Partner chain sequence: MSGRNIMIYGTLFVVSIYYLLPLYVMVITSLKGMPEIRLGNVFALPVEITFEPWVKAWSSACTGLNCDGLSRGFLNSVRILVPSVLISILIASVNGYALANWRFKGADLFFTILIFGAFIPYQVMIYPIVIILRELGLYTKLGGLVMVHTIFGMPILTLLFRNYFTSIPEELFKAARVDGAGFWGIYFKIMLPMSLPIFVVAIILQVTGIWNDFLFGVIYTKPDNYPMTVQLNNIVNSVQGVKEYNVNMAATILTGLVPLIVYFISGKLFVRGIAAGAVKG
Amino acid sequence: MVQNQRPVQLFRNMSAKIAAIPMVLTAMVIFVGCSAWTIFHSFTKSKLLPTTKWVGLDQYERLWSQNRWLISIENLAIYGIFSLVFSLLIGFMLAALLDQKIRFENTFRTIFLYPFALSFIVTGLVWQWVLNPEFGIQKIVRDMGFETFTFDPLYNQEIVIYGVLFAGLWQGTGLIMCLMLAGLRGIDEDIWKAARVDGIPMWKTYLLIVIPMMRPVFITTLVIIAAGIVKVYDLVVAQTNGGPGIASEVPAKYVYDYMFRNQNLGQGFAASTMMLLTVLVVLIPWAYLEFGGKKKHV
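Atomic model of the given sequence only [the form predicted on its own]:
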């Protein structure tokens, strides 16, 4: 019975499938083709122009022996872990508060989402001013009488990546809030009523009932956050330009500098290939959880 239905399902929505062919072909040529071209040239001695002179794993050995690349990976890990945790936590908490049908909900939702409408360059410049010790938070607090107060994360090599993290959370948390709020609004009202009748505390309702039901929303949100983490570039450039020194270097900036400033395409291709592997590490589990783990029985 299942085998007889498969040809019918194959020809279902044929007009939509035919309309999607140009998009699929474009994606295959541009994404798959360009990715394969990049990976191939990461094993070559390409400098200013691509070349086919094969050098094997030399570019990767050089890549992982450079302190600048190792610092960029460390920064990406710190930024990624904290961004992932705090984006989900703050976004869900804000969504839970707005889901209580509070007054001026639309106003608060607009305020929280507004930073996401700004570009990362604008966000980086704004937070560069906010964290500047000459006229930012440090100066304001000192003018209030706290002369010894110090808060200059963008000028401290040990904590500069956390200054970048502040800006990233400020911009991206609003989007996460909206995604979570949409998921919460999709929960059947009868579930909330049943939980109240049974006397289940609110926090247990969220933890044991609501959050498991929002699993698809959480998975999609995780993918969106992870994709933004891997390609973070303009925020760093606007705030610190990788400084002080190379303390706030990130992989995307490393790739850009080697490909366009240092005119070393082979090294840039090797770094971008490593970034591609990072993206695949995120996408493959997501694809499995969304599609591979689902079994349909007829």
Given for the second form:
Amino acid sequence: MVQNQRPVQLFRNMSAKIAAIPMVLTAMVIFVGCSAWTIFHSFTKSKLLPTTKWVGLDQYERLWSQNRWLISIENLAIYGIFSLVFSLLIGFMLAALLDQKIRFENTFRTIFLYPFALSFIVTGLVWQWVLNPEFGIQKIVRDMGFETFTFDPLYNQEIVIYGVLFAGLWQGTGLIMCLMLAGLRGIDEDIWKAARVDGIPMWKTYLLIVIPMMRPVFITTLVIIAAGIVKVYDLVVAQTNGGPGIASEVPAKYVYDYMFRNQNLGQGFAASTMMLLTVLVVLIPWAYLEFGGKKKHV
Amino acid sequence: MSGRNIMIYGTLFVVSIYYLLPLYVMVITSLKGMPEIRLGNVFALPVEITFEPWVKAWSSACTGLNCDGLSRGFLNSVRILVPSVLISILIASVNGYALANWRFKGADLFFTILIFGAFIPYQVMIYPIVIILRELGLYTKLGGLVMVHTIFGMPILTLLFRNYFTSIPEELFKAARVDGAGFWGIYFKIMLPMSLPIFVVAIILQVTGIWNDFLFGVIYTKPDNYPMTVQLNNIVNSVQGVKEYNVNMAATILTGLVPLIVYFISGKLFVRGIAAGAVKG
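Counterpart to the form predicted on its own, namely the form predicted together with the partner chain:
Zooming out: every chain and molecule, the one shown earlier first.
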């Protein structure tokens, strides 16, 4: 517009810069600034209020000596691994089934996906009810004549996290199915034809040709599931509130409870920094593969 | 029907039951009276249909000292939702437009930070944000929560809009500039009218995401302003008194209703929205 006047560098493209102010503030103040603030304060003696009194790794030592934190980590690991495996497995299988040119595809897809529209709070409460031994599945099976049948995951410390997993899979697998289905639809028809001509059985075509071709979809899905797992919080709050006892605690709940209930900020900061570290362990290799690899071609 | 088809439809049918069962149980439980629930089977249809649990859940269920039901949480959620959706989309769309068409030095760096920031667990940032909001006088106010939703919606929305605006042919943009249109002129007269579908996707994404939020609601508001999800959890998981399962189920359905309606109305667009939103992680 005013190019021939050659204005000062800073004022060029002024409107765009103004429009980008919220983004710059979010990126620098919230994502970089607030994270750095929390990481720094995880090395301090902060209790009721944040202080800058340095105590080195004390908070982390205390964190890792807490039984509750260890259980949280263990639960996260169990929940994470199983939810990763089953989400991928169920999601892919449902997608493959829907991809067989079946009738009512839209109906089935609607049924599998609707739980994803619901919040984790709603999901947790529904499954609290379905898994309630006095009313839910256990009672039904007992009423059918199996008097000794026991299925009460939410009241059994040993298996409570699997009860949470059940609900989590119910809510999230529909999304994975959708992503997988989009991936399957992106595969060239000719590949299927060629495989059929060569007489390769269907399962082999999936395993040896289609799945390797869908590698980018799998990687994206993997990152999505992994990033969601670390944040799991509402589901546990609604379904079990960490119980029975502390058997279904998760790291995100530890952070919230220590920051806003137990008035022990330092522990909350240290725990949240550990959560960040967990994400980085997943994210850095992915970013490296995704973006580091591409640079070679450019 | 061939054996193969029976297998496929059989499997899909059985899996459908797993997905539909909880919804079915919720709906029928909410229509039963308490005596019937204690005696009967959760899967049995109600002998006598009653809407009382729904009325109670909406207008007189108690959370702590307030006994005006979920209607309070519903209104709060609406008051949070409307400005959050509008402001976050407005800011992100203008931002995405600036990134796509008015590139300036440093833009890519901030954008990269923004996208990677989407993967940082919220727990790392929640406390410093409390301090920031307190300094601004917005802590526990609805305005503060709107700001938080705008901030955390920004990565995915900006990405969505940037990618969409990049796909619009550049000739259009250049022609408009030759005709003397400026930054805002092009945005309002050309980009906005051309990108209604992406705005719909963004709205779907934000409405479901913000409505379903629990963490920010519980941290950045106080009991009077609690959104519906927080209030629902307080009603259902309160330890006092006899558990009224029918009221709880009615309350749960009421809370899930808004995103469910969005889901059933929007159909294919919803899938597009979540596929994009999933990156939010």
